[in-house]
Structures are given as C-alpha cells and as structure tokens.
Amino acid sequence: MSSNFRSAEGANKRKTYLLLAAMGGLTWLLAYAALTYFGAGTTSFIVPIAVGISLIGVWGSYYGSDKLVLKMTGAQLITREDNPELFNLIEEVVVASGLPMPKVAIVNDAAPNAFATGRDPEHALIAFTTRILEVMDRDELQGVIAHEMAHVANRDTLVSAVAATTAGAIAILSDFMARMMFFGGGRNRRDGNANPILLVISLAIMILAPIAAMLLRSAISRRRESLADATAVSFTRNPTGLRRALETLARDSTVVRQQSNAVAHIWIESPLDGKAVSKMFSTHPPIEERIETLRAMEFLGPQQ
C-alpha cells in the first residue's frame, strides 16, 4: 500500500498508462493475427471501419456524457436554492482543487451513492443520491465531493472514452473475422502458403482478444477508482472523511435502482458489487482495500 497520497497517485497513474498501452498492444496483436490468417488484401478496409464505429458511438455518447448519464439514472438538476449546505461544502472543495463549479444533481434512491461525470471540468456534473445525503455527516459527504471532483480533475470520462472505443473497436474486429471464418475462411489457409502454427496461434488471439480488452478496460476503471481516492485526499488532506464515507457505503446493502452496466462504474460504488462477478471483470477494486488503503494514509500521514 501507498504511504500517501502522492506516491498512491502517481502510481496509479503509472498503472493507467500501463493499462492504455497494453490495450493499444491488444489492437495491434489482433490486427496483425487478421492479417496473418486472412491476408492483406481481406483485411486492409475493416481495421477502419471497426475503428470508425466505436469512434462515432463512444464519442457521441462522451460529448453528451452529462445528459445522457441524468436520463439514464433519472438525475434531476437542483440549484443553490433546493440544498445551499451541499453547495457550500461542494464550493470548498472547489477551492481546494481548483476546477470550476460543477452542475449539481440528485438522485431519488433509497441506497447511499454518488457518480460524476462530463467531457471535462468546464462541462462537469457530480450526483448524489437522496439516501447518502441522509446518512452522511459532514467530513464524510467532503470525502464523497472529493472523490467525484478528483474524476472530474483527472478527466476520467475521457480515460474511458479512450478505453471503451479501443475495446470496442476491437469486439467489432474480432466479430467481423469470426464471421469471415464462418463464410469463406482465410485466404493464407486456403492457399497453404502460412505457417499452420501461426495460423492455429492467430485464430487463438482473435478469439480470446475481446476478452482481453474487457479484463483491461475493467482494470482501467478499477485503477482510476484507486486514483480518485487517492487525489480526493490531496484535496481534503483528510483521508479519514473518505475512509468513514466508504465504511458507510460498505455497511448498507441497498444498492441504486440504476444498474446497467453501462452506468455501474461511475458509481462512488458499484452497484454490481455482491453479485456474480469476478473481480478481474469489476469496475470497483474491493470496497474494503480501499477503506485499508485509506487509513495507511492516516496512519502514515499525509506528506507534502
């Protein structure tokens, strides 16, 4: 574990590009097994296109990432008027961190959460449910402001924008080439002019490289997660507030009506967490590695 905010987030930092350039590696693997098992002249035209599609549906979706994400969690926009201490107590954290002021929205739900999002920090937008602001005292709705505004900060609806188009560009891919397979096969097999090893080793990769890119893309979200406490820390300098907010949400075992996965991993937790899913496929690092990785930095203190 980290000893304090700054090596924690300069090491997940690290981590995150780590992850970005395994999953550029990914795409650059499975284009050239394509080429090795269906030949140039097959493949050339449908690395763009796959590329294009996931360009035009995860980047329409990015720039309008505020609106879409209020109609799919049912979101309401609030002004100073409906809740002026949650304002307050978002503007100091404003002033700590440096970023604009954000929209503010609630939440309807019964299960304490919160999510933000927005293409960057002039378009920004941080939620809340109704419930968390119930359980919450103070210091741990600060942590909670925090966590979100360090998305915000670190930009990470682009880090996922990023993310989910390589990865969806490479399904496209991989779809495209299971469906040349199941029509007409690659012209290096038929012609016998390739290594049968390397076709048997191209074939394996285009279908296992989907999976891949969903096991990175899952880490790249559980690395920025580890990232926002991280930086939600060097805005408060109070690692406790974030440590007893997330105790909190670990204690109650509600979880939000809205649970798509299309919206589970902007959740402060994911409502995914407890069900079927394997943790090299979750969102969210465990709830309670966080919470440890917390009180090191209050145990440690926190180092300029």
Contents of the next structure:
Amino acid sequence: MSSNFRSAEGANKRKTYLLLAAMGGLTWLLAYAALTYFGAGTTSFIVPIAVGISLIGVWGSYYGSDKLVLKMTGAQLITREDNPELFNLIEEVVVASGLPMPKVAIVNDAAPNAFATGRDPEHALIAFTTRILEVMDRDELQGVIAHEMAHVANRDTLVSAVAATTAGAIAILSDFMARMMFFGGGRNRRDGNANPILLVISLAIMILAPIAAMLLRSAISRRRESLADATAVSFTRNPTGLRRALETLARDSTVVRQQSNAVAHIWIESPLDGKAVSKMFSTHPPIEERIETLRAMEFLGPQQ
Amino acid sequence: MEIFIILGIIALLAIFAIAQYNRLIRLNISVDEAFAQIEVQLTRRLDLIPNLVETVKGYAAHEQATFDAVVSARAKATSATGVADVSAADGMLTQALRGLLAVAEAYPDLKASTNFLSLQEELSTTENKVAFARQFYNDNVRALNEAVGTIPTSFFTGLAKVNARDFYEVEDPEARKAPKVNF
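Moving from the form predicted alone to the form predicted in complex with the partner chain:
Whole complex next, starting from this chain.
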C-alpha cells in the first residue's frame, strides 16, 4: 500500500474515530449488560459513578500532563543557551507547522528516545534523551522533532486521555458488577422474569469488556503513532529523515530505564520489550511497518 | 406555527452563511500571518549577511565580485514588497549566498574558524526556516484557494471580499529542493 502523507493522515484519523466509536459502543454494551443483570435502579447509580471516578482520575493527569510527565520521567527543562542547535532545529519545525514554540526537556538516559505531551499546543512539552541527541544527525533529529510536534498538532494527549477515561470507566464498571454479583446482588434474578440466555451474555460481556477496552486503547495509540509519522512528513516533506531515525532506533536495543507502563505510550519508540507484549496489546505499530510506510512515501518523490 | 418554521429555517440559513463567511476570513488571515512569517525569516537572514561577509572578507579579501553580488542582492531584498517582488529577491539572494559559501570552501582557515562555523549554523537554520515558512505559506494559500474555488464557500467570496491568492514561487530551481543541511 503506497500513499502520500495526506491520504495517510486521512486514513489514520478516520480509523481513530471508528475506534473511539467502538469504545463508546463497548461502554453502552456494558451498561446494557448491567441493566439486564441488575435492573434500572442499580445501573443508573453505578454507571455515572464509574464514569465519574475514571474522569476524575484521568483529568488531573491530562490537565497537568506537562508537569506530571516531567516528574515521572525525570526530564529537565532546558533553555536555548543549553543547546542552541537543538533549539534551531525545533524552531524550524515550529515554522513548518505553524504551532507555538513548545517547552523543551532532556532526559538523562542511555537509550535513544523522545516524547511529547501537554494538554494543548500552548502547554506542549517535548523531551529527548541525552542519547538520541548523540546518535542522530541533523536530518534524523528533525524527523523525530517533527513526529513529536505532530503529536502536539494532533492533540494526542487529549485523544489518549479520552481513550484512558473510557477504558477506565469500563474497568471500574465491570469491577463493580463482579463484586455485586459475588455478594449476591441482582434484583432481576429474584423477579424471575429475566431471560437466562441474556444473563449469560451479560456475564460474558462483563468479563470480556475490560480486555476489549484495553485492546481498543492500544489500537488507538497505534493509529496515533502512524498518524504522527504522516503529519511529521507533512511538516518536513522529508520522509527520509524520519525513516532513517526510526532505523537508528530499531538498530539500538537499549531501552529507556524507566519501565513504568503508565508513560510507555508517549515515547517515539516503545520502551517495553516488543516480544513480551503481543502485537495486539502494543501501544506502537511494529517499527519495521512504520519504516516501510515512510519508504513508500519516499518513492513518491519530492512531495508538495 | 408556520411562522416559527420559517423563522427557524431563516435562522439556520443565517448561521450557515456566517460560518462560511467566517471560514473565508479566517483562511485569509492565516495566509497573511504565514506571509509575515516568511518576512520575519527573510529579515533574519538579511541581518546575518553583513557579519558573514565581514568574516569571509577577513580570509578572502580579493573575492570582491562575490561580495558585491551578495550586497546588491541584499539591498534588493531589503526594499522588496509584495509576494512577487519578495520571492524574486529571495531567489537572487539565495543564489548569491550559495556563491559566497562556495568561495568559503576554498579557504580551509576560514572554514575552521569558530566564528564562521557558528555563522554557518545560523545561516543554514535560517535557510531552513525560510524554506519551511514558504511551504507553510503555500499550504495556507492552497487551503484558501480551495475554499474560494469550491461550493459552498465560493458563494461568499464577494461578501467577504476574499479572493484566491498567489503562491510563493521561488525563481531559482535549486532553491525549490527540500532543505538539506549537513555538518
């Protein structure tokens, strides 16, 4: 499949909407299962509570994402004087994208990697490990910066916060339901008018929904990575730089020291071991696949 | 009853018209902003030139023809206004600067001097910014021209006094290539 960055951007955005809609559908399905099993009274009580708890939990980390991630990754904010060449490169991408200048941070780490966060472009933060600045040449680094600025432009902190909220609400809701079932709740059973097949289906939905939500969340994250690659090319019109950068990352087997799953999805290259986690649960598309997509864009020649 | 339906339809039409009008105005403003960004970056480049010429002169005083070309191209670029003029002067200056850097290649002492190296980094990042500002401007013009040429926004161009704008074309074919800088 060969496509230029415009059609690649469109396709990834459409798939994100589909996946987010599927998340919404899943929440509805689980609420429906609760309705079948526990009746309207209990359901109208536990669904808002589950959504509320999840919303409160995620919203804080979304709103303060730039500060929170600094703490969790140990990144240090830097100014122009610390690294004028890096700032020159970032300013180039800022001009190309029309976005405001982000905050810039450095993570002292032996693995080459980078990430972007912040609730909106005005509060954006992009960070680089010390190693990535050593191993990459100017074109490669420009590709990486463009990828991170693409996350800012596409508001991926917001997208992942929405996905996390929904997945969280689903997990909390099915947890509630399991507990209530365990403690012998379930008004409808006493009424004796509930369809047993429907009850079994509800039970299955309750058990499977959290896993399905996790899969959907990972799928959304993978779409946003592919989208960021395409948007990065729309900024630099130079797929070669990013492609070579990804090849450099693929060659390097060291991973970022912090292994906290909580912030794994924000790095340009996943810090989690690819083999341990199956592809379906991965937050990033396989790096070879991303390289191939960029190579296909290169074959289209200079892009206007 | 009918009067409310008619009023509702009129209100919806008005909201639709306002949205189209505002879209055209917004696109037009972003083109202006994008052009201002090109001018900012071109000015930055102009500001770097006297310093660069002085530095090269210190090592290669007899390359007068090259210096003259840069100085006259800079003078033209300083006085240029409007998309066509600015882009023509921009192309000339890009070519003159390339000549100057080619001259510098022949002087190892010059190439090794820290002053020249930092000027070269400044110049190459500014060249990249100029190229990206052009690209951003042309993307914005593309979006505006698409809106001006397609229904339904095309019905409102007269009302909004917004017309299709010119792309920023650089005369020099070399300058159209993607920026590529190596150190």
